[in-house]
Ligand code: NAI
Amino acid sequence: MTASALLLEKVHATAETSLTESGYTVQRINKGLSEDELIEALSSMPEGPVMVGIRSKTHITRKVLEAVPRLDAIGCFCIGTDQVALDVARAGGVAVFNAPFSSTRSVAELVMADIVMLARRIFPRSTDAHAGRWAKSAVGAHEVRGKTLGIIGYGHIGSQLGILAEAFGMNVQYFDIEKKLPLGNTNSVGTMDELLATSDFVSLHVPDTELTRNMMTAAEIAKIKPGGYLINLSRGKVVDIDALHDALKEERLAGAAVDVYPSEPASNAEAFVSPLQGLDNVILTPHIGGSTQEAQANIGLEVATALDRFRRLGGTQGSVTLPNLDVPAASHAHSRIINIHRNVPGVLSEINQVVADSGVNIVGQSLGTNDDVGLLYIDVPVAAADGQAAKLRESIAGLETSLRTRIEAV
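Take the sequence just shown and give its structure alone, in the form predicted together with the named molecule.
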């Protein structure tokens, strides 16, 4: 059965193009919707399974999920997924996808720009020039070539930044709690303390976890080389902002660039307040590390592709609610039964009994589980429209433990 997709909040056109080209009926509403508006909009979508694409304004609550049971896939065209009742989605077998890595390059480029702007004291010079002051001077201005960049968190962004920094002639080193393959001439250092003591620029690229919250307090900031710089475009709670303020005020640090804050305005209409405001060599940006047209286009494509793969093949790579299962090749199969079931003891033997009773030959089977649900692919050598396959799907769907069961041509 053809599925439809409702795209809200001006998600990038790449999403609509990609889903339309893949054969889905796509409807767009270019704003966020309230709970009731969303239920109404989803309920009036064409018959069959429905997917929804949102950004941060629209909330997919328990009420929405319960009111529209045919909603089985949600695309968050952003990084965060807090706007979705994830527990309810997970327990109900609803696939939720996001786009955590589409803005990697945009963030890395901004960090590189921040590094050069800080080293040359460009923002104070620019403010002077705007105010009619001609402050031509080389005092405190440096090239970045030959300086050392210390990256904490050598993941997608950290490693991309390392490549850009090397192209500028910087020496790059990193500290990560996981073993990572260093790219280019980058060196890994054994401890964070070593990195802080030996880097001219320290840039943070860690996730928000219990380990990283307040990772940079007064004690750690004091370990940065005198005259060093701290850059945070990762998450706001990683740095003790008052301690950073003190280090900058006392000129122990030469400067900082900050894009993320412990508390941020909910919208552009709200005022932004930070102890770092008014400090000379501090670049403050409003959480725009990933805010580029290119990143938006990538996000549109990344999430639309994930929704399509889930729809056609049951693929869940990157899903934040369902077990992540690689889509196996279905070389001798004509169709795939995709079953999402409650993860309780005995489910598999029940399903296998149903399969054994059906007389349909099985050419492939894969299972992935998380605490709540199991995801099972059963590949069969008969067409989805074949009566035998349809009957098998129906029998599996009828099991008490089954949440969602469909059959797709592969």
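Positions refer to the first chain, counted from 1. Remember, it's a predicted structure, so these values are computed and weren't measured experimentally. What changes on going to the form predicted alone:
Here G32 and H142 end up in different rigid parts once the change between these two forms is broken into two. The angle of turn of the smaller rigid part against the larger, between these two forms and from C-alpha superpositions, comes to 22 degrees.
Same protein, different form: I have the form predicted together with the named molecule, so give me the form predicted alone.
Chain only, nothing else included.
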């Protein structure tokens, strides 16, 4: 049965185009939805499996997942997946995809722009010029060449930022809890304290986890090199905003650039309030790190492609909830049975026995597991519309361990 897709929050048109061309029925609602609104919207979608595409405002909660059991795939058209109840999705066999790479360059470029504008005090000088004041002066303005950039979190964005910063002549160092291979002339430091004390600019690039929330409190901010700058384009709950405000007011830090906040407006129509407002040495941007036309177009295509691959072939490469299987197209089969099950001993042998009892031959098979769930695909030389194939799917779906089972023509 053909699936339909609901796209929210002005997901880029490349997603709709890609899914429509692949044969899906697509509906759009260009805003974020509350729990109840989302449940109603999903429930009104055409009969059959349904996918949903969101950005950062819409939350897929336990209530949503339990109310709409036919929702079997979620596309987060952004880097993070904080807005999805991942444990619930995983336990229910729901595939969740995101776009961890497509906005990397956009975020890294904005960080470099922030660094240069902070070092040259561009914003207060621009404000003066707009107000008719001619404040030409070199006081407080510096080149970034020769300065040290400390990157906390050396992933895709952090490493890309390091390359750009080196091109500006900066010295680059990083701290990451995982062992990472440095690019260019970037150096790894042993502790975050060492990085804070020796960096002129500190840029945060970490996910939202229990380990990173409030990672930068008053104690950590106090360890930043006097006269240094703090930049946060990662997650809003990583930095204690009040502590950052105090450090800036007391001029222990020379400036900051912030793009994400502990609490953000639900829409452009809602007022934005922050303790950092009114400080002329702070650059405030409205969570636009990845908001470029290039990044959004790439994200739309990347996530839509992942959703389509999952629906057609059962491929889960890049899923954050299911075992990652980059399954090939079937060459000697007419259909593929895709089974998501609880990861307990004996499942594979039980399913293979069901197939053997049906008299259907297996021409291809692959299994992937994680701690909670397993993903199995079985290629068979029987048409998906054939009654024998449908009966086999029903038998496998009826097993106590099965979470979701479907059959697709290949």
